[in-house]
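Have a look below at one chain only, the form predicted on its own, in structure tokens format.
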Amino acid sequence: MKIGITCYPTYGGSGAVATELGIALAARGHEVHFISYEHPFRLPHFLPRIHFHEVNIGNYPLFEYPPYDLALAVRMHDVVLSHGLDLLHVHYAIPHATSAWIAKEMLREQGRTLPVVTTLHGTDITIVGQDHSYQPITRFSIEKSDRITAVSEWLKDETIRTFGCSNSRVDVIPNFVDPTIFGRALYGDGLRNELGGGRPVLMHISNFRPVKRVCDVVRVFAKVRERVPCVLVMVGDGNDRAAAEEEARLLGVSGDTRFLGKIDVVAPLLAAADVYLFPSESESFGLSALEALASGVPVVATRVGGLSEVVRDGVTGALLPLGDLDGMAEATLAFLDPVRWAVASSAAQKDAHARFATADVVAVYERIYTEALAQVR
């Protein structure tokens, strides 16, 4: 199949599965086009059958704000016939799922059929789907898609709750990861000696928004260091790092905290940290978290969206209500005994490979675009 997937390209868990899943996808035999305004920050800049189709704002000086989504659907529509693609694979509802259905109309014009796949990741269902200026658009590109998938059955649930949708199937496909780069024993102890200096290390990966809560992360640590000397390292970089660096210096604990900034291959890191600290204020999934399991990190996270899907309670991680700090210093502490973590990290490598190997989950990626392809036949 020639493929064209099309979501933001910045530092964050949907652009990071969109990224992947085109990879595996091309490394299965497939033809796959990126169509984005900017290069997806995981996809490196060569790799056999996958090519990169850049969307070209024009600044036209009638438009204050140039309409990113109309010349989308332009980039969309011209890559479609000048690369003879099968289907459109979209992740987010706004606006990418608006623009394909511009850029089908368009070919339907011409003659010419093509479906669209929107897979939801969660903000645009949560936040900005449900912003009244937006959820009549929201709702449209939804029910226009020819197959809409969701990344937990949570959020499956959400948009069924918040749109209606009851006239669409709603295929949840969790998102993925890849045992032969996360796991335990594919990482020597150096990196880990190096952050830790023999100490625990603790880690969070994010994208720095607010919703992440950094600051807790850093609260959460400063009462584990009380008891337990360690490490805090911090990847990612957003609008709360000054606040969560502040945060750390007012705590007395950041000598101890490393923030590295941006990283776009993680699993070298993941593999050197004990316990993986996510406090999320909301996660239609969590993709950094299941990375984490499956790299034999127990998961110590909120009990919130799809994250109880991911983690199970006292086996793999612990979840903890939304603000409970203290309880998730506990966990941590609890994680950080050699034998309870032993177990907790052999379990979470095992559940994560087994529930969420990339082959398995790509295979039913491929079974949806057969079916649409069908479907519009």
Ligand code: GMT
The other form holds:
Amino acid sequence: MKIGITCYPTYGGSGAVATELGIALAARGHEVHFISYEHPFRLPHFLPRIHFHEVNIGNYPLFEYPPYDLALAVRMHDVVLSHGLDLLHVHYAIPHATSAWIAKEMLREQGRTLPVVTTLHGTDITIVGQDHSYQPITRFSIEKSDRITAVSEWLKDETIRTFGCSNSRVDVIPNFVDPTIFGRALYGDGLRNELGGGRPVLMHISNFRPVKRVCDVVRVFAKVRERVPCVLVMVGDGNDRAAAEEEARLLGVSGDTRFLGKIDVVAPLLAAADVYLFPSESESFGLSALEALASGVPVVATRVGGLSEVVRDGVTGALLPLGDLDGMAEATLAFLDPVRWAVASSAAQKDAHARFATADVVAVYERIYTEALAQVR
Ligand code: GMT
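Okay, that's the form predicted on its own, but what's the structure of the form predicted together with the named molecule?
Okay, now the whole complex, with that chain kicking things off.
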């Protein structure tokens, strides 16, 4: 198949999933065309059967707010025609599903049908889609998609609750992880020793947006460190980084906290961690939690959104109420016991590899594509 994929190319879960999906599809023989404003961050510069088409928004002085969604629709239309694409798969409803619908309507005028598959990732439904300015167009664009997928049962329910969309079928297809990249035994102990100097390593990876509650990560770490010597490694960057750094200073733990900034290749880092901290306010799935589990790292997280579909409470990690920092610190301390850690680490890796392996999940997307093609013919 020739598949067009549109996603946010910069740091973020939906872009990571879309890019890994494109790479996996190309490895299975499909031709994949990424259409976006920048080269996706997880995409190496050359891979067979993968193409990148940049959306150019121009710089016409009248446009204080250049209409990216229109430029994207035009680029989608172009690429579909010039490369003979079979379908478009857009990740994140706004504005990608809307642009895809416009491109599809332009093609219809030319007598060409084009199936559009939309994958909902989370904040497109929970935050952006509920903003009054975007609500009606989000609902419209979701309903106009030929197939809709959501990354968790929770997000599917949330989509139906928020938007109605009762006539639309939503298939749940979870995030996935490559067991040949994320795994404890794939990397040595060198990085763990480098980061912690022999002490346990607590880790958090995100885009440091308010929804991730990065200051809570630091607070939980400070409570744990009062009882057991350990270090905290914070990976990523975003609006709340300065506040988290300040919190570490105020709590007197900045000497044992390292802020590494944005790092694209996270598998070796995760394999060097002992416990992963994920105190999010909302999380439709939690890709980084899955990547941690697949690396044999027990996850201590909040019981929000789709996280309970990913983390098995008491087995592969612990789920606590939002804001229960004492509970998260106690759960972390429990996992730092070497015997408990070994059992949880092995269970985490096995469970993640068994339920969310790339090959299995990508096959489900392929089935959805085949069905969408049959539907529009
Ligand atoms: O929150 C992020 O890290 C970015 C956001 C996105 O859409 O780029 O992530 C969402 O999609 C991920 C991939 O499907 C999910 O694993 C995340 O849980 C989800 N984030 C939220 O729901 C807050």
